[in-house]
Structures are given as C-alpha cells and as structure tokens.
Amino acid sequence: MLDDFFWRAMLGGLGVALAAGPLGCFVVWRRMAYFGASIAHTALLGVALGFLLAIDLTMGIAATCIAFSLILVLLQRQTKLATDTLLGILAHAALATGLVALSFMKDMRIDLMAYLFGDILSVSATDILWIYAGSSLSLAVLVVIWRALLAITVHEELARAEGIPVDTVQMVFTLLLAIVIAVSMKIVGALLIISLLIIPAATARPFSRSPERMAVFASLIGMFAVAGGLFASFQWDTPSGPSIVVAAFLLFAASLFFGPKRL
C-alpha cells in the first residue's frame, strides 16, 4: 500500500509532464535548449527572492523567471554579445547570486539539493494546485498562440511578411516556458527541469507525422517517465527527480533502437 505522499508527488509530476511535452516540442524545434536551461538556473535566485520576501517560493520563482525573460529579450536587441553568450553570463550570475544569497539565511534551514535537484515526494496539496493552475494556464495559451507560433518556428520571416506579431508571440511562448520551469522546480529542481521539457519531445520527433501528434506523444511519454521514475525511486531507494529524468532518458534510448527508421 502506498502512501498518500507517493500519490501526492505523481499526480504533480504528472501536472507538469502534461504542459511540458507541448512546450518542449518548441524548445526541440527551435533550437532552444540552452535558453530552457538558462531560464532553470534562474529560479534559484527566484527562491532566495522568496524568503526574503516572505511570499510564496512559487511567486518567487516565477517572478525571476518571467524577468529574466523579459531582461534577454530587451538585451538581445543589442549587437555586440551574441544570445548564447548573453544566456551563459545571465544565467550562471542569477545562479551564483541565488546561492550567494542564501547563505545569508543563516537563521533558516534551507536544503539547497531539494531546489537543485527537486523534491517530489514534498509536494503537498497547495504545490498540486500551483502546478495544475500554471499547467492549464500554459496550454490554453500555447492553444490559442500555437498556429502562430508554428509558423514562425518553420520561417520566421515569411510569418512577419504575413502580418503574424512575430516579437509578440515570442515574448508569449517564452513567459509560458518561465511558468512551466517555476511550477516544475519541486519536482526535478533548478539543474534538471529542462530535462522534462527536451527529453520527452525528442523521444516522441521519430513516432510523429505531425506537430499536433508530436505533442500530445511528448506528454504521454512524460507522464509515463513521471510514473515509471516514482516507482523505481520506490522500488530502490533512489533520488526522485534523478529517477524520473533516468527513465526518460532510457525512454530515449528504446526509441533511438527501436523507433521507426527514416532515411
């Protein structure tokens, strides 16, 4: 018989699995993956802001999130440091800030590797409802963004000449990507949240003929890595957020064997 706590920590890891999928299927075929990442570092900062502050670590998180977005996109309109270069100096300086700020809370216990590498089995009923309310919020948007978005994906100047608000959609995708990352932060933590957004969205590219496909595949495939990473941490007593990003990855692999061939 398993406790309430399991169920509690798959029906989150689940939450976020379901927005994940969809969302990381842009991050795959945009290149972006290091800006996911760079986003992720940034929550650790975001935590920091919230005991400061005294709200809520998720309000925090997605604060530093959502501007850390904004400040790139403002600051990619310059022409002397390339978008990687920009990502790595503002992501590792957030990061470091985070870390530095808290080891100032010397008066709070803070377990610093359950932010980092995520704490599934804390997840309580007030976490659940964060992560469905960021969940459902960021696919009813992708939903409505997502034909626009599509097309800027494949050729993002013949969108513009065909009147799509290329800056506009962007700046929307990326605020979705910075919600997922601060509601998905308790369950796989700041360093291997972009994990649940790529992993899956690679490993459903082989078995799809279409973008919609490709999706809704990305988050079966988390949910089933969600699932398949709890039971195992059950089962052997091993880190739950490095669990479920294992099975994922072994996921991958099977579809790399096993998948359909294509020249």
Second form
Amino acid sequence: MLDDFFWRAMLGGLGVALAAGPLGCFVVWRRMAYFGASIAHTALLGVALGFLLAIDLTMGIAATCIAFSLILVLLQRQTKLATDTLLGILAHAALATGLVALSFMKDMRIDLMAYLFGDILSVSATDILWIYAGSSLSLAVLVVIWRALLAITVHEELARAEGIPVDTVQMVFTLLLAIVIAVSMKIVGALLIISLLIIPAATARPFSRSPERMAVFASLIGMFAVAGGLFASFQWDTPSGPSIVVAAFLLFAASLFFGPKRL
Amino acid sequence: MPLADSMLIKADRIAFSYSERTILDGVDLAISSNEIVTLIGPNGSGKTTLARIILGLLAPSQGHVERKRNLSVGYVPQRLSIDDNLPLTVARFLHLAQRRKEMRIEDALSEVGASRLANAGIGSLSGGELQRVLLARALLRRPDLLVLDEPTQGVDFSGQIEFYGLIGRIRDQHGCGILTISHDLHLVMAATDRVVCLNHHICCSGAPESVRRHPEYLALFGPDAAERLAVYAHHHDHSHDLAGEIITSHNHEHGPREATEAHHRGDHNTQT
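Here we have the form predicted alone; I need the corresponding form predicted together with its partner chain.
Let us now look at the entire complex, which starts with that chain.
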C-alpha cells in the first residue's frame, strides 16, 4: 500500500501547486517566464550558501533568490544591456557558482540531482510546514496586491499615472515568486520549477473568461498534475519531479486539442 | 505660490535631456479647467516627453511643474499591449480603474458610445473602439485634467472627426481641462482653445483658425464636419534641421502668442 512518504509528498506537492497557479498566471501575463527560470537557477547557489553558512536550506534559497531579484533591478537601471541578456548572465553565473561551491564540500554527501530535479519523496513534515507557510503567505499577499498588480500588467504607465505604487508592487511580486520558488525546490527542483508556474496557467487560459478564474483553474490544474504525476511515478517507478511536469504537459497538450476556442 | 483658481497645472521653464540630447528646452505650458489644449509637432519633437512630465511620470531635468491640490488626472495612452493570455473583458478592464465608484462603468461606456462593448474581450477591439474604452476608463476617475496621447492614431478620418466631437462634449459636460497630443498637423479639434506647436521648444501657440470652407473638404466629410473641425494654418516662422536646430530665423520672436498669432493671421491658403 502507499506509504507515509507518499502522502507527505502529495501534501507538499499540492501546497506548491496551489500557490504556483495564480503566481504563474502573472508570470505568463507579464511575460516573465525567463525571469522566473533565472530566479530558480539562482536557487542552487542558495543551497550552497545554506550548507556553507549552516543555515536552513529553504531560508538560504529564499534569501539568495530575493538578493538576486534586488541585484537584477539595480543592474537594470545601471546598464544598457537588455533584460534577457542580463538574466542570462546572472542566472547562469549563479548556477555555475553554486555548482562550483558545492563541489568544494567534499566531506558532505550532497545529492545534486535532488536539487536540480527535486526529491519529492524525501519531503519531511518540516518541509510541509515550510511549503504551506510559504504558499499561504504568498497567496494572502497576492490577494492584497491583486488589483494593483493587474492594473500594472495591463499598462504600467497608466497605472503609474493613476497613482499606483508601481515599483513597490512589482518588488513585492518578485519577492512572492522567490518565496514560492524556494519552497518548491524539494518538489520539482531548480530546473523544473518554472514549468509548475507556467504550464498550469497556460493550460487554464482557454477555459477562463476572467483573470481570477484563470488563477483558480491554474491552481486546480497544477494540483491535478501533481496528483497524476505522483501516482504515475509510484506506479512505474519514475522520478517524481519530472513525472509531475510530464503530467502537467499532457494536460496542456489535451487543452490545446480539446479546449474551447479562445475568448 | 498657489495656482490661480481655474489653473490645473503649470509647467515652468521645463527642460529635459536624455543621453546628452536635449529633448525639451525652456517649455512653459499651463492648462486651466474647461480648456482644450492641443499639442502638435513632428515625430521626435518631445510631445510625449512633455506629456509624461505633465503626468508626473517623468521628472524634468530643469524647471518644475505645479499642480492644483488633489488634481485628478485621467490618462489615455496611445495603445495597450495586453498579453493575449490575459482574459479581460472591457467591463473588468474598466473596473480596475474605479476608485470610489464615483461613476458607474455603464455610464462611462455609454458616454463614449461604447455600451455594447462591455462584455467584449479587450484584445478583440479595433483601434477606434479601444480609444473609446480607454477614454471611458479615464472618465471613471472623474478627472480634472484629461491627457490624451495621439488619441486618433490608427483611426480613419471620419472616426477622428467623431472622436474629436466626443472630446468636445466631454469638456462641456465635465468642465475638465484637456491636453491632446497630435502628430497630425492639419487636423485639430474645432473645440481646441489653444494649439501649441512644439519642436523641442515651443515654436508658436495660439487659437486655431476657423475652418476654411473648402469645397473638396466639405464634400468629403459633409457640411457638418465644418462645425467640428478646424484647420490650423500651420506655418512655421522658422525651420528646423534634423537635429531640431533652427536654421533660418528671420524676424523671429520665440514663443509668445502675440507674435505668432500676428504671423498666422491671414494665412489661410496653405491647405493641400
């Protein structure tokens, strides 16, 4: 029969998908997929720093992701490089630095694959606590900034002219992304996190006539993918993180063929 | 010093440079309530920069902008580029701008003649429809000052006439001040109180001439168009080279209205 570790994995995965849905919608609407992926790449440096400083890994990852977004915003104002160039430089520099740093810690047995692709079956009760704390905090804050963020997404200058604190709201949104990415590391790993953000959102699109509905659908679709992927992984003994992403992709493909026409 | 009662906004000696290029230099512009000001000028003349400074989106390098206390500004941008993946109906889009339910969404839409669009997807609108929806959105905020950035871009000629008529009615009904930016040098609103011609500095400004009742023009748009349209005999009293430097400056006094109006008077034979 299914064991405890399986249900912990399920609980953790569902918690991540719950928050990833609505946040992922904004990632899609704001065309920030590459930005999200870049933050996630940085997470590996966070793992290395966490080990080096002997602090909680989730904290290390969250702090590194937040620092990365702050540095990015600063550099965007300083240089004339295009944002995607800047992201490419920073993200891969952080990923590479993380890998180099981890290789120095020879006395520690670190399963690199677990951080790159997730190790959902080792999810502990503490991890679940982190996931639900992070997810519910992100969702609560997202509800608060929802309208402002939507207005900025529609037209940044218009929102600014209407008195919305554009920079603050954008910064808060980036922090939320960093938090969700940090707590998702265990579930799908640094390289696959972005798919949990954007695939459910993209899948929800044809079924949605309002932003809110798309956010809710994205959550549900993500949770469905987590459940499907985990059962499949248990059934066929496949790696759980990639299985979840494959399940999400299959749902997306199905929505392309069977979904209604767009609004 | 506080602004006079009817004065909404007063820009004083505005200069703006970007990457060592002077975009604006010594620009004065004041807008009062109930007044329609049309800003014209060639591409790259600094119109949008000036509008952004007026809106408070951009800080001038020099000079300053005084605003009436609690000035509420409605802004109609040139276009929207909403990602197709964001499902948004017109009504929901307008809802985003509603602050304290000062005006009902249905009322704003019907005022701009776009009631039937309420449930349409924002991405499915034509250029002219989108302009009306953006205008409705600005109205929802009960603006003291309305800023329109090239509102008729991509709208056909008769659509432009209709839109300008609408702007005139909005001014009459709400008594707000209106600043319109236009790249079109020949077609400005009849309702315009003042036309300001900008090319990095203010070349000239003054009341638009009355419509010339050109038979071909009237044939195109009907006799009604004459009432709503003004042809501004646009005559520079100097020329600019590509960098915006003044080439010839014969008998030239900069900026002040009296000088340029005298120059424009009697100049009705320039329409093509």
